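Below sits a lone chain in structure tokens, taken as the form predicted alone.
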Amino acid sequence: MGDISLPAPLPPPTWPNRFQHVDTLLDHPGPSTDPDFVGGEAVKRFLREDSKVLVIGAGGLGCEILTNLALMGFADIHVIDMDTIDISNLNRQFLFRPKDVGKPKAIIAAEFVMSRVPGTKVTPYFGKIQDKPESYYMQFNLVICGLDSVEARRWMNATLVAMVDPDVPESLKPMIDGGTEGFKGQARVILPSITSCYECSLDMLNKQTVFPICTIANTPRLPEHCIEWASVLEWPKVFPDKKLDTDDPEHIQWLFTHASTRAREFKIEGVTWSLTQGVVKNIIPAIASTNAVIAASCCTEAFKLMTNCAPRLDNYFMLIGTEGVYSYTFQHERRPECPVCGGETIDMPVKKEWTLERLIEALEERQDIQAKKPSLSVNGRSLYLQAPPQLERATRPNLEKKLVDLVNDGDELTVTAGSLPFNLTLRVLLKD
């Protein structure tokens, strides 16, 4: 993993009207130009030669995104994934070949779009977005996410907010953000500190499909429960240290043996090697067509915001293909208590007959916090650790407390998880 070093782009072809299609929007001013649009060679210029663009993600969205953006123009663009190729993604991932399988996924779309489109640059970054520092992001004019992952959005959304500078105008990065779920899909502008972040609508995102322990344990009736008793009872018994890792095919291997034996013992068919990396990464069927639907409004919005030809989406657009084609456009509202861009402490009223333990159980349930596994501490003060196994142990009696022998009404708890990329304040309301 890490910075890739690829051989020069192709130079760019002398045919004439190469950007036509581009050129008839960026000449002149039309009906619908923004009042700040200037036409002309500069601004041509500044989208072809100055221009810097971010894509995370060169999977389904991402390799529609990063095809768009070069045929569009966009010369330097920079793409990171940290997967690398499965023959699975070949009937949607049109940048990857049979020969492909098992390599970079960042590295080989870059190459591929540099080979067919000359001029374009792309450089790829094979690893996490969370290897790289502040200063990174800030080489780029905007951030594309074509992300499978809340919890990378959640921490590229919350990076970009706290990378704003007031007095600093270049700080404000732009994020557009796509996301598809089967026929469904939506794409948005995020202006960080401006307009609502990705932390506001956090409610909107479906809930997540939970299997009672006791069914998973003793009684499992689907192929699902086989999987989610080898990834959340099995693995931790037999690897008490080792944290699962859901993008290690040699894992995904293991539950899926796991768990075939399991549904051998009770009789259920229908454990496979894709239903197993479905459930533990909560993977949705994406489809090829609401890729590229969704894919042109990202690249539409990133053409919007770079060269101001046309008002930019405000700020949300909603795509269902379930039952025809219907689309909706919206202003998604920031919320005053976001712990990312509101800056309010959000109230958290409890029953105060309740114990710590169903305070933890209310946290990971709420959709507008999304807490897995959190720890709590107060006035310093550490009321439960989920890690390391010494304090985990050592907190683990206050469990079973009731929180009036913890805290008193008002108290601010702050909340931590790996899913959270930021420190949670909860203003504790004790109610009868």
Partner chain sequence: MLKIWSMKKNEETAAKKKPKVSAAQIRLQKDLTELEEFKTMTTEFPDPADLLHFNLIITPDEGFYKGGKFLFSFVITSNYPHEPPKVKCTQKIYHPNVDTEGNVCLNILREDWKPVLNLNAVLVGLQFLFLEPNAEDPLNKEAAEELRRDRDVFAKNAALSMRGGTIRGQTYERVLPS
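Can I get the form predicted in complex with the partner chain as well, since the one above is the form predicted alone?
All you get below is the one chain by itself.
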């Protein structure tokens, strides 16, 4: 894994009038264009020479996103993906060929787009988004996510929200998030710290199908019940010390064999190797055409944000193609209690000699905060927790310690309290 250097991009455009259509949008303002939009060479140069976008995921959505971006004239594209190409990807991830099976998606996708679209530079990173520091993300103008993992999106969202520095406008990186499930999909524009964030809408997510454990154990009716029986109940029983690795074909084979036996016992049909893999990896059915619609929506928004040539999506677009076709665009609202973008950050000047207890008193006295019995931590380390009793006892000795011995100047403390519906971030400024 790591950064890979690819051959230099093909020489600049040899396609005459290549951007003729796109240019009509960039040369002159349209009826709804922002009054600040200035058409002409500067905006084109920005898009085609200076801008830098990051695409996360080079799978079903990612292949479409990369293609669209390249064809619309984005010149400097980076892509991150931690997966390698599986033969089952070839039905919709059209940047990959049978000869690419086993190779990293990010690298093959980058090579393909660069060889096909002159002047486009695509820089791949074969690895995890979590490998990269904030300084890496700081170089991009915006980030487009084409992911199938809630966890990765939460991480990216939290990272981009945390990066916003009110004094540095460029630190605000729009995140465009696309997702599909069968004929359903959504595209949204997240302006960290301005619009609602991914975490704000966490409870809106479609729940993955989970079956009651007693059904799995006693009254299986579906092939999925048998597969979950094998993975949730049998595996830990047979291999108490071995963690199930859903990427290991041998593990999948074991589950498939046992699920099949159980299915025969209960006269249930339909347990297959691919269903087994689908259930345990929670693979969401992906339809090429839905991916195309959602990826296109994401790229249109990227183009509009980057050039300001038309108003952006504000902020959530939903596509439901399961019965006829229905789409709905609405403004998802920020949740004041969102642990990522909600709450408040306040500066609190304190004396170095103060004890933690003194800080807590000062916090409780502040009328603008109304924190009763606050619990405090710093960077995931507990400073003082009001409950449960064991943790209260374990952290109580800190109450008498001096702040200078517990935190650094400028540290941000996480404050929670029953009286606060949200969390509070307290930036401590140590004074003599």
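Residue numbers count along the first chain shown, from 1. On a predicted model such as this, the values are computed, not experimentally measured, just so you know. We call the rigid core whatever largest set of C-alpha positions still superposes within 1.5 Å between the two forms.
Undergrad: Could you tell me whether the Cα atom of Asn68 shifts by at least 2 Å between these two forms after core superposition?
TA: Asn68 C-alpha, core-superposed: shift of less than 2 Å.
Undergrad: Would you say Asp368 moves its Cα by 2 Å or more between these two forms, aligning on the core?
TA: Comparing forms between these two forms, the Asp368 CA shifts at least 2 Å.
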